[in-house]
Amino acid sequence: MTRVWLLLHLLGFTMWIGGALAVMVAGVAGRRENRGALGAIVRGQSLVYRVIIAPGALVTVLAGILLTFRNSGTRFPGADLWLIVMQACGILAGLLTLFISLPTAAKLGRLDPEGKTGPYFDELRARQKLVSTIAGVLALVALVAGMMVAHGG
């Protein structure tokens, strides 16, 4: 059952980066579209958000922590510190994303750019790449204290 847990793990997180890098890449390119176009980007990214990135981050994160349960008595020789960066970060990331990212990304799906809601569009989109960049680099901190949990440390 452990295999389960951990191909559902890594499946979680594939989904969960996959998305947001692809979220990532669509508020690039929305940079050199005009206000209108905006709105279609962002109701896009939010969609990307409910459907791949919110599941994936949720199912990474309940799968750790059964994994860690499952695990507990099991002992991976210098990887406790790396275990503990991993659990720490993975979790304060996915905490993050579903209960900031998701939504605001569904607020921001909601709202005309152009329109009257066009400055509270603009706070919106500055949180949601502010909170994002910190949810990627804590997943990404938590990959790597995975691969070294992998490798022994």
Given for the second form:
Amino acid sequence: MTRVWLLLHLLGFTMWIGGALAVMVAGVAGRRENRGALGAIVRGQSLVYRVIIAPGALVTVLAGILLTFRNSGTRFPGADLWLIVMQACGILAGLLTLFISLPTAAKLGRLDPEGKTGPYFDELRARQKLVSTIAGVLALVALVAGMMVAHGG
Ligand code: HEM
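Can you swap the form predicted on its own for the form predicted in complex with protoporphyrin IX containing FE (HEM)?
After this comes the whole thing, all chains and molecules, with the earlier chain placed first.
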């Protein structure tokens, strides 16, 4: 059963980090577009958040917690520390993604960048950029820590 949780853990962060990279690239491409096209890009990003990133983050954290309970313990000297780094960064990144980035993305997908909601749209985009960058860095630190857990420190 542990292998199933590990598979879900790996699948989860593949979806999470992969989806986040796609959103990032689309966001950079959006800089060259007019406001109408930007709206379409942001609606696409919002969908990626809801369908790929958020489920991935949720599955990663849940499977990670289950693995923690089933974990046989340290396999390499120093692996415990890396495990704690992964858990702390992973949970924090998950909370930021699920409780800030996801609702912000959902709201952004419903706003019209060209209408009266334009300034609010820009404000939310700036907030999304900041929070997603912090969550992304934490997720990458968790990934490096996970690699150290798997293959020794
Ligand atoms: C973005 C977040 C995360 C990433 C990228 C990540 C990455 C990884 C990786 C690469 C492994 C090694 C898999 C292997 O054995 O080949 C792993 C294992 C594991 N992860 Fe995570 N992880 C994340 C979040 C979490 C969280 C939030 C928890 C718990 C609260 C957690 C708990 C575990 C446990 C217990 C293992 C098994 C360690 C062992 O085999 O001894 N992870 N993770």
